[in-house]
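Just the one chain here, laid out as structure tokens, in the form predicted on its own.
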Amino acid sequence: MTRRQRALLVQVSLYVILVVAAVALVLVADWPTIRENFWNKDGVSWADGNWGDLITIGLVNTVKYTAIAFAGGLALGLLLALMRLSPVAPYRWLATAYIEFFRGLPALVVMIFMSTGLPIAFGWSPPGGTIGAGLIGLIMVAGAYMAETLRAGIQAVPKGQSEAARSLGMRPGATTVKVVLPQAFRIVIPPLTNEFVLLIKDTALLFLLGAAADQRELTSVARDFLSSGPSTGTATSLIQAALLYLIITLPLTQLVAWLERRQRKAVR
């Protein structure tokens, strides 16, 4: 037997065992109830289902949310990462320092911290309540790792860029806003768009520390219907969130692949 003759009796084995577990997961599935427990008929209906809550709260404080914790990565990222680039050794170092802090930690020790721990310690009051002051925490964590991505495409603009706007006598400041840094942004897109789609996941992890039921994003919504509503002990509620969630990230994802696409062959 040649080799191109093994290759394709390996293939056509591996397209045989694919379609035999197939068939054996239809035929020993018990449809009627995993229909009834994770696509309940109660819980899926459009008039007095799960879908009302779960979009008009649950998805619309979601996106809000990540807006937010966006927004204000973005802008942190940026005065981290002018610091890291800063010809003044103290900043360097003490965004250096922030920025290593924060991507040793998990997201979740942060959103704690400044929803419990700092007002136990000094009696404060976060703005928006838990929520606000677990999104001060994703903002602190996102802004991190948005330094080290806006570094990155500061970096990586060609310094001739920089020395043909001062040839002509602009001054350090405006060359750096208005030369070097949308050449950066342009770079960094996809890694942000990216991060974008971390964050909304990220915004997940609200639901452990506890919300008002207008505040409340997709996952709390999701998971207050496991114990109440049309779908009471049934996992409905979560493939429906789960459902919402590929709504807004895959489109997001993709247009991150083509990006990177449309980048690379800008390069060429």
The other form holds:
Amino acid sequence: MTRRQRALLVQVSLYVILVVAAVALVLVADWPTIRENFWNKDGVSWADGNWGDLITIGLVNTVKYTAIAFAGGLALGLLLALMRLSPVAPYRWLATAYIEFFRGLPALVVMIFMSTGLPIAFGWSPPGGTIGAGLIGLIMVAGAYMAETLRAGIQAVPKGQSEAARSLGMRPGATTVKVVLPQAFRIVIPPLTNEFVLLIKDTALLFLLGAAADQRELTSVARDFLSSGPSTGTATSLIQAALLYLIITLPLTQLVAWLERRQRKAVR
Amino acid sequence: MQKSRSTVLALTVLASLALGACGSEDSAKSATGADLVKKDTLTVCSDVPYPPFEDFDKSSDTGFKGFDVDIVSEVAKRLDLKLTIKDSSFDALQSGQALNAKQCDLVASAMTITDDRKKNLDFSDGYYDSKQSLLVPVDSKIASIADLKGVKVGVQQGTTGKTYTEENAKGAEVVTFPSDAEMFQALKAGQVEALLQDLPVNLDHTTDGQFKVVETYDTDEQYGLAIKKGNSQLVEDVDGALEEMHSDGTYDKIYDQYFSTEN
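May I ask for the structure of the form predicted in complex with its partner chain now, the form predicted on its own having been displayed?
Below is the whole assembly, all chains and molecules, this chain first.
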């Protein structure tokens, strides 16, 4: 057998395996049971199924919490990035310590600490109840990540840009705000969008901290439907929540890919 | 060489598919013919910790202790089965998902028998009369369920305590938690002002003197051991074992060990 025949045979057999596996799956799987468990028709009906709460409470809150965490994280991240690049050494040390510490911790641990650890230990609760405390925890972790992203962006702006601005007589502060930061932000848009997508998913952690009925995010609402409502005892609500997450995250990840392609082109 | 390797690969995949297809059919049986997840073993799921019903205990054989644990240990002994206990989340247990996914044969997790749950689960006879109760800090002004208007009350996801609160504490801000551990932390932290849940669990939180139970509620509810829908032989076996324990005094002995001091 020649080398080409052999390669062809391998390819054909790989296809055969795929087809056999697909056929076997179709024949072996208990479709009615699968449909009943993952797409229970009572749960997905538009009239009184799960969609109402999932969208009007879960989806809306998820988007809201993500926006708050992202805005807060970005502000904190910018502050930390500027501190890290500061000519004053103690600022650099502080920022580095903060970033290393919070990047090394699971977001969930920080969130639980903010919502119950802090009040028990110091008698002081962050504003906004469990959700507020959880969001502050998320912001603290997101800020650490975004600080590193922003720092890389700032450092990627060619040195000549600030040198040119300075030689035109611009003050150091104005140079940073008007020349360096706008260019840095353009560079970091793709990684920041990625961070946004990560935050959307991290809001699900708020579930563990406890939430009132109208404060629940997508995952909490879906979990509630596991034990009550039209699709009780089936995974239907989880599938529905998954679809809603994908509806927000997939366009965003596509956007990141497009931005990255455009940026590569611009550099060339 | 190349050819034979891909043939072997193809055969392996086919063989494993074929095995997988029939593998699910032959599950283990007990001496009486009840279906079991694992041979000669009673696999029990429980949402731990939920003292005094279930808690971790490194020194015990199963790794757990508590009223439910003692009850199912005794049941397993009488059915001549080994006992394995797994920790799971309560809503997977009460919705029947853990049982349907064959994670366990039996759920022993302070679970109240309700009509809603009976749709997805079979229950043994009740083995414990459950009361609901309201737990607040000792210096709280809340004295009864009527004082809960506008107050944040912690309840556990998927429990009858949650349903009771929603029906009887109108105007309360019901905050749902995955389990008692998070709830009690939130109460300590002041994130909620009261907890409404099963009496023994709330009583357990009063031992350090910082919290008190201000009201208890009779709900005519009983805890049952949940079993996968359709596994009626196991229900029969478990009921038989429970009946034996009642008649020979074993049940009372276990009960007194956990609850005799509360009255």
